[in-house]
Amino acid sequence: MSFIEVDTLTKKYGDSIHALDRVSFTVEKGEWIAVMGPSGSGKSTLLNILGCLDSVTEGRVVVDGQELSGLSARDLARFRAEKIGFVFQQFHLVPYLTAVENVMLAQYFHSLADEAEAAEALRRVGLGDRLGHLPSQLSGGEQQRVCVARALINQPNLILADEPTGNLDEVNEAIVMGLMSELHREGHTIVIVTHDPEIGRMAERRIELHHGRLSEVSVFPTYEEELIDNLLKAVWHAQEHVGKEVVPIESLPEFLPNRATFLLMAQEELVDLEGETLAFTSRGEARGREVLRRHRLSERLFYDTFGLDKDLLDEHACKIEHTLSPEVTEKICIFLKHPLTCPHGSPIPRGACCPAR
């Protein structure tokens, strides 16, 4: 059985509103899955159906092995509490208690509060320095590190997420998709509802939703510009672990399983091939640089921000990497205030934003 089965879900409001038409599909444990739409289409009643907050008309949902629609509504309050954990657009803190407080109050209607548990779930999320702050004392990032953290104070099976992100500057963004990243990778089952197409191709799964139809269900394939990313870095560490401009081609194992794609970068005139040796050229070197430079800021970011281990680092980063525009890249190096170097000690390429040496 698969953790989440919706088979011919129907919402109606009144007689002739269908909010949801006959959706079907499945999410296994562990998975990340992207709603996507216009706004109207079903996706945020869709979220609610699955967290136990809205009621089904017609249909059938399966969450961890339990029915919905046969549960009283203290039976769904008490499930809610114990498997689900709630991440909105709107941060829904209580504006006079602080930030350890909310997250104890989801504690409270769990089991009990524990204030060290609250705590350590602030640290984690890289607010150990606001756990007295009162919601108007914090930014709209550090409200949402805190929803984050209520969300998985109670150790919850599913998190749902509605536009996490919609009320977030860029580096904040960046920051939230991070932690999400992370839990993905503990093995949290995430649905999160986006208009963001490029917060969607972080998911494995997009589901399609179309005037409260399911329209598509997609695969994300990987993405040829991603690859030639990916293989940029690959030149660069290459040219960092001989010292030279030009290396040898056995130097690089992604050279032969990729080899297609390195003659498409050759004419794109992204390198230059030369017999066994291969080189960047100007404009290789320039997207090459932009590449490190938002890899590496992303490793710094989730070290410093997070405490993240060394060894978990580049995953990450390869994770949030490519949704970072040059704009997003200078506000994350002023907010880490110009890095020299990595959390491995690789010197990050310098930008524009970056004061003179």
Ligand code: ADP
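Everything numeric here is computed off the predicted structure, so don't read it as measured data. Rigid core: the largest C-alpha set superposing within 1.5 Å between the two forms. Numbering follows the first chain given and starts at 1. What changes on going to the form predicted in complex with the ligand:
- With the core superposed, S41 shows a C-alpha displacement below 2 Å between these two forms.
- Superposition of the core reveals a Cα shift of less than 2 Å for T10 between these two forms.
- Superposed on the core, the two forms differ at W236: its CA moves 2 Å or more between these two forms.
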Contents of the next structure:
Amino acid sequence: MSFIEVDTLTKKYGDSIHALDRVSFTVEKGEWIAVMGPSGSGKSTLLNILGCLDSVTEGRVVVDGQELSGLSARDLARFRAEKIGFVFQQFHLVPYLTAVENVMLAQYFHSLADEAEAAEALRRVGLGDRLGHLPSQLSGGEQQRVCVARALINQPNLILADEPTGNLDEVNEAIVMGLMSELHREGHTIVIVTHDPEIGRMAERRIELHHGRLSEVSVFPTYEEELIDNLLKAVWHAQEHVGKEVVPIESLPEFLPNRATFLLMAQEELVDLEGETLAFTSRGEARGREVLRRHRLSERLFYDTFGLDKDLLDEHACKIEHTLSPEVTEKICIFLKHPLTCPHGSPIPRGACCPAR
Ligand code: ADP
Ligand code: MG
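I have the form predicted on its own already, so could you send the form predicted in complex with the ligand?
Once more the chain from above appears, this time first in line as the rest of the complex follows.
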């Protein structure tokens, strides 16, 4: 049995609004799912039902072995408090309670309020020095981190997040998504609603809703792998430019538009992100080296052998660098007699076929 089972779920508001129309899918324990789709397509409705905040009209929803439609309002509240952590776009903090009190409030249903535990949860999201602050004394990003702490306080198996970065700037978005990927690594199951493809890409699987219907369950492996290749190349270029292995993020114009993918790359141990700097891990460096090698060898081939215009080399190399197999790359290198530089003068990383210098 899957951790979440949604079977022909329908949700109606009145007679005319079908917020969800016979939606079926499953989620395994520890998976990270993104729910995407246009505004009004039923994303929040779906999340609220999974989070026991709304009722089912028809169909079956099972979370962690518990069929939800069979529960009374009281049992739903208890199940939610024990099993589910919720993060909302509009933080929903109580304005006259401090950060630590807001977190303790979520604890209330579960066990005796434990201030030390709440403080620990806030330290975990980097707010150890803000325990006594009111929401109005915190920035949007800090308020959302209080919400993440609140969601974590009962050690829930399932974390539901509805557009958690919708009201945040890019820096705080990266912090909150960094926390999400940490939770994922620890084994929490995460379902996150987002319309941001960058954030959707961090999930292992994407579910798309259109007019309350599930239209697509997709992964984009090729696209994603190519993007990662390109970003590894960008890191390599930045290293060449700066002349150091650890490069400041500001030397990478690709960083901000692709911050979620960089977080994913950190998660996959291709890069080390430390504060405002970035470096390759040994895996990342090996993969970056191969991409660069394919790119610059392709440029050499197009230039030396086919006489392609120098200005067109980069564009065409970018197209084939993702598809060349190691065998073909080696053949090109041998055919070109192991060239040392690309036509623009940049060094071509050595391969196993190249003679020692
Ligand atoms: P999304 O989160 O994808 O933007 P929602 O799940 O909020 O979409 O809404 C799906 C549809 O259900 C919309 O047409 C919305 O107007 C309707 N809806 C949502 N909640 C209610 C409600 N409490 N009463 C009536 N209609 C609702
Ligand atoms: Mg919504």
